[in-house]
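What follows is a single chain, given as structure tokens, in the form predicted alone.
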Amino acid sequence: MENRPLEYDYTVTKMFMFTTIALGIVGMLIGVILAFQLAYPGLNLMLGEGLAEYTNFSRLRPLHTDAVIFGFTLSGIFATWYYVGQRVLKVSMAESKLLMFLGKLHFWLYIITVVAVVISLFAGVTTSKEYAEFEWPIDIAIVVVWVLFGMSIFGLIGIRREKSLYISVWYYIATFLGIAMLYLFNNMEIPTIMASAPDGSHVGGNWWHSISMYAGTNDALVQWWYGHNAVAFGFTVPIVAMIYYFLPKESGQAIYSYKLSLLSFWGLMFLYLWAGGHHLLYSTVPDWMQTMGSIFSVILILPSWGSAINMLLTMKGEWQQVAASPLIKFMILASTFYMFSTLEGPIQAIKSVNAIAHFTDWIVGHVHDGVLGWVGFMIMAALFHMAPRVFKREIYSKSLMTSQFWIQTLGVVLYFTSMWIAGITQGMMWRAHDEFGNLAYSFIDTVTVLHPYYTIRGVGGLLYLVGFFMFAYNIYKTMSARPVEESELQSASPMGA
């Protein structure tokens, strides 16, 4: 009895896997619509003037960002935790009725919150703060969802059989603690029904409406301390957790350097939190704070590249697997895009470069080569690895996976190169002046020049969306394929290591 393999319970994992795919489709589809609305403004009225309020760029844009960040990415983080956590801690969710109940409650409350977010944003109910658009009732629900996630993490750790905590668990814990702190501080707000004007009179307003506890420059500082570190603890830390588990499992190779993984972990923890000031260069924020944001951003290259190089060196002597396995292709290119993005960001944070880059499409390109190439590729790779073990089926088509990889890679390249060119063009045109010191170009001049690049961006996004539909189809067909035992999956090939 003691030698019987542990049976893991993937009930909650499956639920979040389906949500990851569904919200990925929604978020990316809206993103493609937005890209073509920018290239062809007439599409803002695509459903007629009566519905234009709900389908124009300004109404759809927060839906796109929040569906990708708090829908697709967050669901992927939850799905992988409920899979990885059991395996590295050598404990099954089924061993604790309380943990299973909390896991299911976590999922269903999350779904209810997602529905509330979609309805409120379509209705135009928003705080207007980047990545923090939700009003106070939804914020409270999100806090509860997050507490349930934390209870699942520490609950599994509490009943674990494996004494040592694998590095991926460190990163998941940091994700929970980091976002908890950031979200609470940035979303401090007062419902307007409780607020009073300076003369003591009642302000009034809708019951769901609120005002921030911070004002002016302080509000901007807290917002971008949160905004940049939402990227740190949502798009970086948990994705590193994933690749430190899935790449060694898929390749059969041990992590190149466990010490380097720890060094990079603490480097990220101490440096990332101070880099948000680079979003506020040339603003009313004190100059020393702007400089600190720039300096910490540049130093941040070290732990970021430490993690990425550690991932790439894990494949040392086994590079033939990259050619043979489409799944390892996804993970290695994800690591490469991570290096790309974490070099590009610090460069943009240098004051002289930021003078050209700020408010331009180069920033948009930077965000998307990171999200599409690093976050998107890694979450899809994780789900591809999990699917055979969760559904007890072989992957439906590895050739379809390969085709998806190349289509999406082309999409990412078209996206970020078009935005690089558009952004630098914008920055230079906005700064250009004639011999009298007058601006050489009007705003509409830049819009006209950028049209072809906006079209290319739309095509790049469309290719990535097509690849994501291929991914969803592959997972769907995998669920209905021939059942196999996990022992078959492990011995089949490096694809199933």
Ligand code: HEM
Second form
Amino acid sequence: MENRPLEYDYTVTKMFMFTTIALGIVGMLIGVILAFQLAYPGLNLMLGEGLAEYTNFSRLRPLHTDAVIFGFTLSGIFATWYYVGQRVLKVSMAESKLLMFLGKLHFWLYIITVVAVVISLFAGVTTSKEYAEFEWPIDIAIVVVWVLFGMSIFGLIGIRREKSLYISVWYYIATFLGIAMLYLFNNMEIPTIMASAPDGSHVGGNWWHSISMYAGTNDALVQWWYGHNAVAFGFTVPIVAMIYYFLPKESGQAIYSYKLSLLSFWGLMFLYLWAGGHHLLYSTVPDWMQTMGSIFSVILILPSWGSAINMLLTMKGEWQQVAASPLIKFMILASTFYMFSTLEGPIQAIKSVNAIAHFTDWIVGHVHDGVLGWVGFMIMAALFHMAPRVFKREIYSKSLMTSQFWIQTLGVVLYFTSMWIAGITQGMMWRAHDEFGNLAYSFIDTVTVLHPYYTIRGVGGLLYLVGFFMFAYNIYKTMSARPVEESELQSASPMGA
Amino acid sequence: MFHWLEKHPFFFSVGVFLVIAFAGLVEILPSFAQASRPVIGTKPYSILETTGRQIYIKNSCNACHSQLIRPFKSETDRYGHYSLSGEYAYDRPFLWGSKRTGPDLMRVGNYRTTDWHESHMKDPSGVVPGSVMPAYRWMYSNIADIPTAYAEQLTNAQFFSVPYNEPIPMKDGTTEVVKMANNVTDAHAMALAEAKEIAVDMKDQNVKDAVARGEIPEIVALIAYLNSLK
Amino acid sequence: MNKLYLWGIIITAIMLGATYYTIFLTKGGLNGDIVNMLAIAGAISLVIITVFVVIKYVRQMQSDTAQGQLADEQWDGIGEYLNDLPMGWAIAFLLTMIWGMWYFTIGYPVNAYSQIGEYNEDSAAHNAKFESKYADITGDRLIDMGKSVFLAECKVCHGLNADGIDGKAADLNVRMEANVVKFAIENGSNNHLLGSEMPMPDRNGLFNSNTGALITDAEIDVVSKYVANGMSGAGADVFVGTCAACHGEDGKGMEYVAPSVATFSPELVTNILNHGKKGSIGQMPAFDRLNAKQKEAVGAYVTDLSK
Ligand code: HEM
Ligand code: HEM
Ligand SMILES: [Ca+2]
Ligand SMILES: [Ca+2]
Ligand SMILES: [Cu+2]
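Let me have the form predicted in complex with the ligand next, following on from the form predicted alone.
In what comes next, the whole complex appears, and the chain from above leads the way.
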């Protein structure tokens, strides 16, 4: 048994665990609403005609994506960093007043930014760029939050006892650097208050409004260089950081191969950035750039699968653990969905396949294989692992966890099969010509045919949300239960006996 | 070497940064200058069109509509000529979208008209049964924000040399000038003149009355923008 | 057989079933379209590869045991084996890298491919294939073709039954409604209906030769109904006195002078599609992207509707 020389301080972890759950509920609830709005457009008026401006599909959609990405996922990343970082670097936050202060400041500024984002998106203040909707004042706040995150990472590394960096730390560092670079370049914008009227009179207008530094095709190029890598450094790299810590820790197994970790990491870093062109296939960017995007996407399968395989092999010979522990089930299924979406992506990145897939629900299906099956499962698993250690209590209910696992798995399966059918159907119908060589379908025919699949997707999403509420309840009951003796916790598995 | 890097966080970070920054340099920089040159016939947006474009963005129409016609027979049959890079020269931000829940709008001005948009935006499924597009009724009473649009025009002209008040070559060999005002009062007057032309073709009495009073409901600006997409 | 493989086969079968069903949901099926086939092939291989690779590793969880030499270091109790790379993975990685370099330097080097070039070839082939078919279709086949155009292009405004959706566009089941005729008489008409600039004067230019005076409100009402009724009922005298000079006594129009107001004809519809039409109902856009045969066909269809 390891002896614990240190008392780790989980104050900041706890704070971010709370926002992970709260913003997860908000984001996924909106996701379910969106799904049903497409199946039953009457729901655009769910709060009446007067509020339709704020409750219709198009106003809510950016709120969903930003709440789950910058709310749920990012909080999860922060929460796990403040937990994993201390433990693999063998230093406690309590050892540095400064780091503790920065951590709390990080949290509170993050909260303020979240509030500003929610208000501005409801008000329709957006720049329209996907996953970079925010106007410049919020961009500045985000940069500050990010710098504080960086200071936490490098501050903790600076005072570490463990000389050599664990694999997870590599990935956290890459997350920090990647997002920092991408976010800055994609948000180069000129506030319109900087312009002046030719006759010198006062112009007025909204002070927060800005326009992009880049125009047209260039703007698209920068946006998808960002957009693709926001996925890479938001949904992949930090989640890999999590699984490299939580799976071996939870199962007590050693990582299968250091070499595989190493090659997968540097391979991923090198290849990921090149693949962004796959969002712009058949657009007006030069052909050679599109080709690059396709080629690198295909090569990217291997470093992605490398990490997943390393995780599956770490569980070699441990089937009884997988069978007994819902927590490990979550992580094994997460690896599987990671493999699925990192093969699906490259296939969709092949030009001829993208000719059908682009603009359809098959892409939405691909997105949610990844985010529900991989990102969501992994973040929930991480919180389940941390909760007993952070709150010093046993997990409230293991059977609740098992039911949650199956309900959510069913949810993901319904989501992706329905979007698979919807997307391919729509893509093929758009292309179809009839016996006369005329278009076989008017656009609306390709919309009405999707109704059943939109309904099934809504049900799938609802199941996933129900599972998330079970998760939230489980954590809440854990938090508020009777404290357990320190010694008891040391030997008990987090699941209870 | 990797073992050494893992013990030296600074050099490790520098290494990661170089590896990830490299791709951006090679892929993005080379085409920058070339892609931004306008093709003949591409005009900057007028004041009312700019206002409409802001309303399009405010309501995230791009969540469901693309503005990018790919070079496939089925798309050019449905939407018209495939998109050319230079046609986007004045688009800040670009509005290609990534999901076609609704049809492409790149050239919708060629095959839909003011009165149709008026009925459609008010009640999409009343015009196109089975449509999943939301109704945008508040746009018929919300008043459009002309000063912000004017500030955007000025920014375009002053920071990006967008050619307002200059002759622009058209496809038929003639030239056209897109005027920009000298101050916000004139900008409003210009917008109103454009709005009147659109309101004539509309039926909603409240909208017509508002324009007659000198106010511009959002829907009028949005239709001006949609009509400009050609 | 191992239970796992059974599951793998079930999952694969379900996804294949879904994909098969998808193909048959669209009229033409795969339609001989290479893009359709590649997409389906991609979708199928995605499921098969993922399912069976994952099963391979799950089998190792079930039956293998962890082994290998452990590294000296540990992080929070986590150890690392010094195992070699899995061979299959390493080879696949190497092969994709080689393939990538080959593709970009030898296979399809920069500038060897142009998507616009490909488009031009595709549409030329498409046109060649259908032009021969188009050329000589007439009668019912032409009307069928016109219906196919109508359903793809026109029904968003004119409605599935061409009834104009509660007055939002023209009802094409009749030649004209009374208010459209009335509007043309009061305001004149200038829509290139004859294919060239040939306007009809407004009411200040329309003399009733029976009375020798400008047309009156009452006469406008009665003649509008007469035309809308398919040239029957009261008002024939006004029509003959005022309109027949241009539109002919039967209202069927005269070449180069005025269009038919009694019937549609493919030429009339083609002119409307070429120039658009602005009238009392609203504005009908021009349709540049239809070719001549498609316009003729949809013209035949519309003409047939109002018969
Ligand atoms: C090897 C790895 C991957 C590749 C090559 C890849 C490729 C692609 C492609 C080709 C698209 C469609 C672009 C389009 O036609 O619109 C796409 C979209 C997307 N993918 Fe992936 N993908 C990968 C992994 C992932 C993972 C693991 C996730 C999430 C966990 C993910 C999330 C997304 C998202 C959110 C989009 C939608 C972007 C948008 O808004 O249009 N991808 N990806
Ligand atoms: C309860 C579960 C969820 C449901 C029902 C749901 C539903 C939806 C819907 C309906 C859309 C819009 C698709 C469209 O425009 O056609 C969407 C988009 C999106 N969602 Fe979710 N969502 C859920 C959870 C999540 C989670 C957990 C994440 C991320 C961690 C996520 C990330 C995204 C992203 C990135 C997009 C944009 C995709 C694109 O633009 O291609 N969603 N979601
Ligand atoms: Ca921004
Ligand atoms: Ca998207
Ligand atoms: Cu991507």
